[in-house]
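A single chain, nothing else alongside it, follows as structure tokens in the form predicted alone.
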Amino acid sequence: MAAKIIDGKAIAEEIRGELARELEELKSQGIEPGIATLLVGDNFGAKMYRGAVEKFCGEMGFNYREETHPEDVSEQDVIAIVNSLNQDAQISGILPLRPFPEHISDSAVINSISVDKDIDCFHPFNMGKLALGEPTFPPATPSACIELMERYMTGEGIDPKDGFEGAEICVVGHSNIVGKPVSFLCLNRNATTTTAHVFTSQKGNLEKHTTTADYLIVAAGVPNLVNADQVKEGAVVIDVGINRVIVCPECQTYNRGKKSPCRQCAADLTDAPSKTVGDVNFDQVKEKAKAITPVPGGVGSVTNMMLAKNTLRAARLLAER
């Protein structure tokens, strides 16, 4: 039987419009949200998800302030734009927009965001706080896996506490932008969480933890690297990874790119089409889970609507002090 397919596109107008009425009732009482968006440079997905958050905060109703600047600022001038951002009134959330150049500090970039106002959760003092089980402000995608797995259990009349507690999940990729947070946020929901990787993958032992999961969160940003086989039956699975890829027309093998020729059968691949996939290989896990989310339509969908979850939190703190 095929797995359920968990729909992120539903699952979101849904929080969608219980974050409207959030945003209706601080309103009325005077407190306006806000995103601040900081790019440096000329990045090409930078910039795309500059503009996906400016939309966004369009169709939420949030103030927008846009800090778009040339490659050769100095690192001393982006943190006095962070400083004046973190004075902005307007503004309860600020995104910096990475790759920063190589002269400009990550860490010094984000370590001069106002705790407050951190509201994807890359400071270190929000960090620690999610790794103590006190999370401000939970990073956007790990929450927007977390509310996926929470509205699945709901649906299928599971308690989510239930649902959670001892549940044996593997959880492939070790970032700090989702691997390490989400396995954060289901150790502290109390579930048996193991955590690997693609060097987990190059040892050969991914297996040795994929198959044991009742909970499959993947999120490695390499392209079909789990299939069927490295599946426990009966598993949900979560498919965070976004990637481009070219697909061979000899062979069907994904690419990165048409410069170089198919990395399987050297086929040229100059007008070879591209499409975008996960980092589980939809068509054979479907077969074996229980549900899975796709690529696109699934946890991307969602994590914007995690990013407003917290920026409505902060405004609201903000207006508190």
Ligand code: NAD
Second form
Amino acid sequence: MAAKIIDGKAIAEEIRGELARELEELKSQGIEPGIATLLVGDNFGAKMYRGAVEKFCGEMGFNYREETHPEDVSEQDVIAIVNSLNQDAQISGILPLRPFPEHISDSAVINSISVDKDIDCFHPFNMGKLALGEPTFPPATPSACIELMERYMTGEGIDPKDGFEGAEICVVGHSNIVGKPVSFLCLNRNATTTTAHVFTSQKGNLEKHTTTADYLIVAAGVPNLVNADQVKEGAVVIDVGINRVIVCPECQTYNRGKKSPCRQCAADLTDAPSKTVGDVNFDQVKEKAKAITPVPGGVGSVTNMMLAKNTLRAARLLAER
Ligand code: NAD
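Pass me the form predicted in complex with this ligand as well; I've looked at the form predicted alone already.
Below, the chain from earlier opens the complete complex, with every other chain and molecule after it.
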């Protein structure tokens, strides 16, 4: 039987409704949540994310502050900007948009953000609290994975409070942004959690771990890394990957760019269409899994709502200071 498609867009809308009520209540108490982005230089991805945060703040009814500075600004000046945002009562959350230019240390900037305004859990203090099982701001993308799993459980009549206990969860990816924190969130819910990564794959052991997982979370940034052979029959699959690929018109192979011929059949890719895909071979895996998130329309749709949730929490913390 084909898998249930876990509809991230619909879940995001549900959460948006819940948060709108919370926001209304905060505003009635005179509390106005606001996010500041910090961008240095003109990295394309960081600029795209900045625009997306501004749009999202508008949609959510949050205040937005743009701090965009030229490539040659000094590290000292960037830290001074962060310090002024830390003191600013209009700003509840600060989002550093990386990468920064080479002369600016990531950790120097992140360590200067107030731990109460660190809404995507970059600061080592907040990462430490996450590891201890008492996060103030569980990071947005890992939380989106958990939210999707919990809402799926509820829909299946499983109580998410103990639905993780006894479950085998395999996380593929061990980055500080997604893989490690989502592993902590699963472990904190008492799941038997395995974290596999590129070195697991290189030693030929990936399948050994993924095929025993009741819940498989994949965050590797590798299109089609997981196909039906890597998935247990009846597993729930959460695909975090977002990959822009060029689809070969001759053999349908995914390629990374249009400049080289197709890596499979050497066809010319100049006019080939591009597409956004995850890390999981959706068409294959949906025939074997019990449930699966699509890309787009899965984890990515819920991520912003988790950031919004943290922003409301930060606004409350600021008001209580
Ligand atoms: P990253 O490059 O920092 O880390 C990738 C991880 O995947 C590493 O830990 C690496 O060990 C592992 N990996 C790489 N190749 C592998 C292989 N062949 N086998 C097993 N593991 C392998 O990436 P990231 O920031 O963690 O992001 C991962 C993916 O999630 C990317 O596609 C990214 O675009 C996507 N992402 C999505 C959201 C969202 O909101 N949906 C947010 C952040 C990242």
